[in-house]
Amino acid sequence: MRKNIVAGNWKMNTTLPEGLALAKDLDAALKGKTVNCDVVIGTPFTHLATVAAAIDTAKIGVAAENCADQEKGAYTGEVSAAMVASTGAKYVILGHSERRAYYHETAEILKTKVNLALANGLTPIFCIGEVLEEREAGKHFEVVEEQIKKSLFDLSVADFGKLVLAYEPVWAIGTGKTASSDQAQEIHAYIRKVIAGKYGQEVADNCSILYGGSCNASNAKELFSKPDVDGGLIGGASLGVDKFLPIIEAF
């Protein structure tokens, strides 16, 4: 059975003291609660080790927001998958739309990052999704299929089974446009069909696919009720326990 997951992506927000306080507040809020999903927080690199040591990582998984496409060496400023794993983090967010757009990460670069993450025991949360022009041109299915195939389809069945996917409707983030729960379900079902075509129905059925659009307390329950939506990759709403907890509780 695939897992339901609610993952927060803090992006470039919070100083170390602020991030530590936020993580501890979430940890305290979940104490004694039975939640029906896995909870993950994606923090800046600077926070990983401190946060992982301060919370119950059996209840809250810790994710890096990226890792390098090199194993080690003279790459000033980069952080390797091995370094991420050494902090106690268990996940790494890869292929986020912002990384693709602002830092020109290609399918080939992302393929390398996925392999390095898996080799170091990390679970990649691999992001895919189309921009507004692609959605309006009716190319959204084609775009996500290509992103999956070019970066992930060289993986073995066993390694593909370790991934979490996150669909981001880039066109609906900060544009004033919104994706309906039916639109989310439609493309999540298509993504699962693409996976089944390569790896078989059982692998597809066991793959968690998260929704990475503007998910919040008011729409989470409806989104998560869809059969192919297995949770969310949450941006701004993950920066406050009062906003993040109701999304977790939507399951």
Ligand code: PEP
Given for the second form:
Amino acid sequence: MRKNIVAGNWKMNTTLPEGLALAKDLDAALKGKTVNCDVVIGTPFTHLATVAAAIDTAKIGVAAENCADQEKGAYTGEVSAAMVASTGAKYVILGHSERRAYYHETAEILKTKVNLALANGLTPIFCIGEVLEEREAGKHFEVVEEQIKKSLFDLSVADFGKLVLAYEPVWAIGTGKTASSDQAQEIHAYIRKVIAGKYGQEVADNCSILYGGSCNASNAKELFSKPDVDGGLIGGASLGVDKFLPIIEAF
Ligand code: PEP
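Show the form predicted together with the ligand, please, the one above being the form predicted on its own.
Up next: the whole complex, starting with the chain shown before.
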């Protein structure tokens, strides 16, 4: 069956010493504790190797927040999936709405990134979600369906089975405005149905679908209680152990 996962996305926050201290604090807080979900932290590229070497990666998976859409070569400033994998990171967040909006990452580019991530043994945490106008126009179902189809539906059954999805309504990211647990459940169930239509019910049932968007210690339990919400992708509240740990413990 699918895993419950709580994954942090630090975004462009923390210097290396600050990030290392945060990762070590989380590692210490989880030591000797039994938790009922997998825990992942998404850190800036500069932190990956240092963080991965400093924590128990059997307990906390490390994620990059992006990777290049090229394998290697003359792409100044880019970081390849192979480079990410060589740091000890096991995951990569792809398709985050900030990357789609600010760095013009198209469905086609994301498809390439997903393929490269998988080819290098990384687990993509693939983000989808609608903007406010799309939600208000009742188009959220078709928006997420298109995002999934265009970037992921050329994958083999085996490769699709390696993905984690994160439904993140853009209007809820960093806004303090959360989707209600019923809204989350409704669209997560729809996403699972779309997956089942292409890859079959077993693959759909085994796919972890995380919710992201102002998830915090106060709303995590309610969101995670829904049958198709398999955890969270957490931005702001992943930047302090005092805020992140209660979300992990919501399972
Ligand atoms: C995110 O950026 O993935 C996110 C969910 O952010 P926040 O939790 O801050 O809304």
